[in-house]
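First, one chain by itself: the form predicted on its own, in structure tokens.
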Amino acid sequence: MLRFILRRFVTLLITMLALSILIFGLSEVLPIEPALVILGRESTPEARAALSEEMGFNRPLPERYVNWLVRFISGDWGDSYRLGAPIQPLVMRRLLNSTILAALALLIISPISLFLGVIAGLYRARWPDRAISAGSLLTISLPDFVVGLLLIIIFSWWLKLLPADSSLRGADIDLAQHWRKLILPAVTAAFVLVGYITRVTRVSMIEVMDSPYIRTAILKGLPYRTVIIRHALRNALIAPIAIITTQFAWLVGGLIIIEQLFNYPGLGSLFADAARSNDLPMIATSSMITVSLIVFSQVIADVLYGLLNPRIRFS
């Protein structure tokens, strides 16, 4: 098992290196002149040339890539073209906000989707299965911005229970005071994933219940509850738990529409603002952070899969 984990982390490092080359290369081929973005259209060609020379834009491409990668690893992520401020503290603050929102969404997703999926699998082709399957299909079909708007109309405008504005201002955010601002965006983010993971859990539960070892346990006279809890659930939950782990990265860096809808200061909205303003350092940093989360979550999912599945043996 230890050797498997080490191999996964070596693969992680190779993947991150390849993706860093891709991200840096894409930032170079974009038809954007950094000096023009920084100085503005009213600047003179001489001023832009001097700034390009000062910032090292005229150096060879491999040298610039190595310098960029070394600075990124050391925590020096440069300054934002749009804000003229260091990128690292701003990204870390947005990453913390997105992580909190993602963790709250997972607290909603995990118990609901796993419970509904197990019930649907156990009552296959009966009314609980049909009701849960229809509901999960509905949640998958609705776009997240539609769900968010409906929640704002119901809970903010009509019932006036929760705020529609989820902006978090100030240097120190007290979640004990502002927790109500996280509920609507977290529920919106969880809505689609609940249906998706429910369906995956249902299929996995049906496959396990049809397996020979489950039929053997039932024929031996074991109580049905014992068969489900001790034998079926562990194998049936392998695939859903792995999917939940990999979806964490999307919940952290991919909620652009939800963050824009609720005015939530997360990593996704920061990336969108950087893309609109051609802020290349911010785009590259946000992309690397998001890619790192995706790769790390995939490695964690693989490790969890190995721990939960006793049939896997790693040499």
The other form holds:
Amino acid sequence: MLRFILRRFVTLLITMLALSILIFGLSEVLPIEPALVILGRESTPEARAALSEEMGFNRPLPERYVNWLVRFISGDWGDSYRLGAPIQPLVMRRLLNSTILAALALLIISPISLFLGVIAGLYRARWPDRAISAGSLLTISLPDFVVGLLLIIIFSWWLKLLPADSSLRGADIDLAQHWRKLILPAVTAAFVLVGYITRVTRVSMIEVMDSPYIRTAILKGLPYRTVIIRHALRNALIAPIAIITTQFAWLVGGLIIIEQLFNYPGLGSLFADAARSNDLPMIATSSMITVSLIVFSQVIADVLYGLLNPRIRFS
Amino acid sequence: MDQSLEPVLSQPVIQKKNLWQRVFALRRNLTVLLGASILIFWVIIAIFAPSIVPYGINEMASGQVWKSPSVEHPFGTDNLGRDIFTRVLIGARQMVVLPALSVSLAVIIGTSIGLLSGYRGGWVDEIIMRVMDAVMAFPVLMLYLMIIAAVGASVVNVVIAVAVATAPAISRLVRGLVLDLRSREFVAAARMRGEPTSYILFREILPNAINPIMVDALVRIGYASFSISALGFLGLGVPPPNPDWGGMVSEARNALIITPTAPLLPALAIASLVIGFNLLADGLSEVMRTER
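Mind pulling up the form predicted in complex with the partner chain next to the form predicted on its own we just looked at?
The complete assembly is shown below, putting the previous chain first.
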């Protein structure tokens, strides 16, 4: 098991290295002249050339990549072109905001989708399954900004229960004060994922219920309830739980649209702003952070899957 | 032993139906029918939009900003007094064409990579798949935004961005299918006949992998239409003056208090298109499962 974990972490490092090259490469391809973004269009060509030299943009490519990577790992992420301020505190604050939103969404998703998935799997091809499967197909098909928009129209415009705008006006997030602003974005994010995890749970449940050991347990004369709770659920929930772990990171980085729609100051809206304004260091940093989180959570999910699944644990 | 023979023996001898008969038989599947109807509806709208619409896409009615639906403007007007009904209908044109175009491109790229990677195997396969994994580790939207930021927002670039971001997943699927197919007898037979690799790949393996690739492509066209409108929503999609559903939603987002229909109607148009593709793909894969 230890070797399994170790091996996963080695591949994690290799993947991260590949990703850092990819991100560095992409930001190299960008037809953006950093000095122009910083100094503005009225600046003289001489001043821009001097700044480029000073910032080391005339150095050879591999050297710049290594410098960039070393600085990134040591936590020195540089200044934003657009804001002229250090990136690190800003990214960390946005990351916290997005994490809280993602955690809230998962808190809503997990119980609902696991329950519905198990029910659909147990009543396979009968009406509860048909209803749940059709419902989850619908939620998967609905784009997140459509769901968010509908929720805003219902709960803010019509019922006037919750705010349509989730901006924090530059303040640090405070759950006691801001919880009302978090509800609609979190429900929107949950809505989009609930269908997917329900489907995974359903398939996993069906597979387990078809397996020989469940047939044995039933034929042995165990009560149906015991078979489901003691034997089936334990194995059927392994895959969905591992997938929920990976989805956490996807949520943190995938909230771009939802954060934009609700004006919520998260990592996703920070990235979108950076992409729109050619803010290179911000694009590189926020994408590196997001992708690291995702790859890391996949490893965690793999390890979790291994720990929960006896067939892998003992091999 | 018994188990491995079971699927072969239980397979009924069916006469091969031609393509048209098979397509026609699909009408009995409700999911397929519903999905196809939605898509056909939008295709018809896209074709005839220019002759249906009551106004020009950029025709501004003075003093008619953010009006709720009325007889003159069935869907209301936007921030510049433009007719939203007209813009939704004309906007259907690019939403019908662009997603299909970008996924076709992605299928060509992804299938080529998957065929090569799966058939060659070894270190070629290893390197290609690690690169694909790295690309797939990105949240899709983040990848689009980086590509669009790199090359600028235009119709061609949006198509390319979506194709590049979609291709890795397709190459993975194709590679898996090839790994399964290349060990089959008919491939070994072709190899022993001395057929060239290109013949084996395109005449022996590809035809047997085409069905799952097509169903997968349908789902991806649904995603692509969502992604293209998401790019528009973030202000990095197809640039004006062409009306873009995603862009219309984000422009009208803050006018929601005045007229909620202004963002809602283009949003519902996007939703119906994505649902149409998903229903069709879901129904088709169900039919394929039962046919086999």
